[in-house]
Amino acid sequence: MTSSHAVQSGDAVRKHVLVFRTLPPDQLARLQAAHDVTVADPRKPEERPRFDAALAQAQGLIGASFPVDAALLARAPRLEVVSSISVGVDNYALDVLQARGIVLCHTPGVLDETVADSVFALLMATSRRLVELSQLVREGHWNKNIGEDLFGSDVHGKTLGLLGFGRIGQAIARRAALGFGMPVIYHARRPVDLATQAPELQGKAEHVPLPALLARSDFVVAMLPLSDSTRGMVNADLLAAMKPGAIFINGGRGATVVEQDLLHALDHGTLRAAGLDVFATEPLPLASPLRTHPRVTPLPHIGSATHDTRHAMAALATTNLLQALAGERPAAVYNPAHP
């Protein structure tokens, strides 16, 4: 049992954290070795009663996938630092927290080249229907050479079209220019200094109107983030205006995709098929439309879900709580303007 007060140890002071999503080992052991830490998993009922107690007492959250909105936020009034093992915020009250002055940070960076790995894999396994094609050997139904109506369409020389241009995107660019052959064009709030942020992408990647890429592209990436301005983005109207035959590929936010209007746009429109990373409800909820429709590539949501990957943005969370519990500027602070 830990007391009620942050305590002095050496010239250390221990304060309260609370974990609210499992930690590796060694950055369980991080946090433990300075601070007095409560591991409880609100997802779990008989966790739930645990997690609500240390709540009153915590003076750092860590964890992921889970609500942290102004109700739960109001029953920890010490609160400090919350350090998401995430790069999206959406879980998060924003206002509560910048209001309250508690910190909040994230882990950008470590995860941009699985991501893009797992969106690029997305958008060949989608165009050339292997996922499809794959279970048809499977079931036993591969008995002759396959026919025009199973055919594919080629990845490499085609443009593809990329709304959004951060890290990720950028990442996704550099496949498609530099592996692929790929002319690469590109919709975002501003154009990207390709001299400064991007060199190797200089003459590759273009930034151009929203009409003009969902005209040109044979391929359409959504890598947004979610906010008031991208939430429904991809509806009725952005998915009629895209050339006929393209793919939409969805590695960013599920709820900027109006799901119906997709639906829609495969069934009695002019696009080719969709591959989904993410979704407006997750996970999936069975009764989706979505889950089985036969031009539809659904993927479980792990752009990040590597060993490797998933290790580094726990050390990093790690490293930015223990910083700013310590009064120092964590390494990845959340910065709205930059997300």
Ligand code: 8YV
Given for the second form:
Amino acid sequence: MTSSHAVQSGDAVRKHVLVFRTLPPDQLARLQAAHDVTVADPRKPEERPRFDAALAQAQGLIGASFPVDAALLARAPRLEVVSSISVGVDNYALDVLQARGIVLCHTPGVLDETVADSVFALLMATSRRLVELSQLVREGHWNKNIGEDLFGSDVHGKTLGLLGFGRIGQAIARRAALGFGMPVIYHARRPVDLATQAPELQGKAEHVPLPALLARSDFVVAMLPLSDSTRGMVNADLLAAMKPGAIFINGGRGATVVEQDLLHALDHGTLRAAGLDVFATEPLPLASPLRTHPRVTPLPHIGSATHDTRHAMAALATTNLLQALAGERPAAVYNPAHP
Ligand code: 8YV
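Given the form predicted alone above, I would also like to look at the protein as it appears in the form predicted in complex with the ligand.
The next block holds the full complex; its first chain is the one shown before.
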């Protein structure tokens, strides 16, 4: 920790904090009360010089949706803490943070139910073709009862297969099993002890090998974090092993899917449809065929995007940062940062 760079004011040690994504005013005020804060968004060219100058001084960084990679960290020699307003940490050079003893904080827990709501909404919209059929009404084409060609597929009672069974996966499983009478199967690195972690799902969610999950699931929902072991995991082989007519939903990270393979499975395989909240490149490039494919329901990464939840995430990230800069163990630390 480089407290020699801190500015002494009364008893409190004021440090340099760089906010690289807009914070709600009440959370920004908490930071400003304790530290010297610069707000600069590196994605805006006009703010880049201010961002670069603040980065060179920063002891604390807080923000989201921007790659904090090795090159960026090399320009932040005083950095002590990075506080991400996200649960996913794939934007951060974890090895560099660990090697330099920089604490990384994130926001698990506060977004689980909201992301599960979003994923379930996407699942229902995709299976019942809500977006497409609403568009038909808007465009004035509802001139007769819709026919079989526009029917959807049932959700209730169908089998849900979850790739990844963390807190959010479990929240999705509760909706499916307890609300929609869906048998739930999941594949994760290791089975979850439901008795202690999710007693309400006991007897209602079963850990199965990946091939069994793919063969049995009417809906395959990917809620995978992005890591070396999950990058490109949803590939041609995996998609080809899905039950004919299955629907694929991705609410985790886009790069866990080989998008070309997904398109191929939609056009030449038996996949019925895909609902995607995340993409390998975000925002989704205009040229991506996933943007306009008739059997893809694309969303602009809205998993946690409600007023309540984004505020809760910002508040937790702010608390994490304040605690870590004060030398306390943060409420939600990802790497305990011992080099
Ligand atoms: C947010 C997310 O989109 O928390 C995450 O990991 O993917 C989302 O909740 C994002 O990080 C922006 O705050």
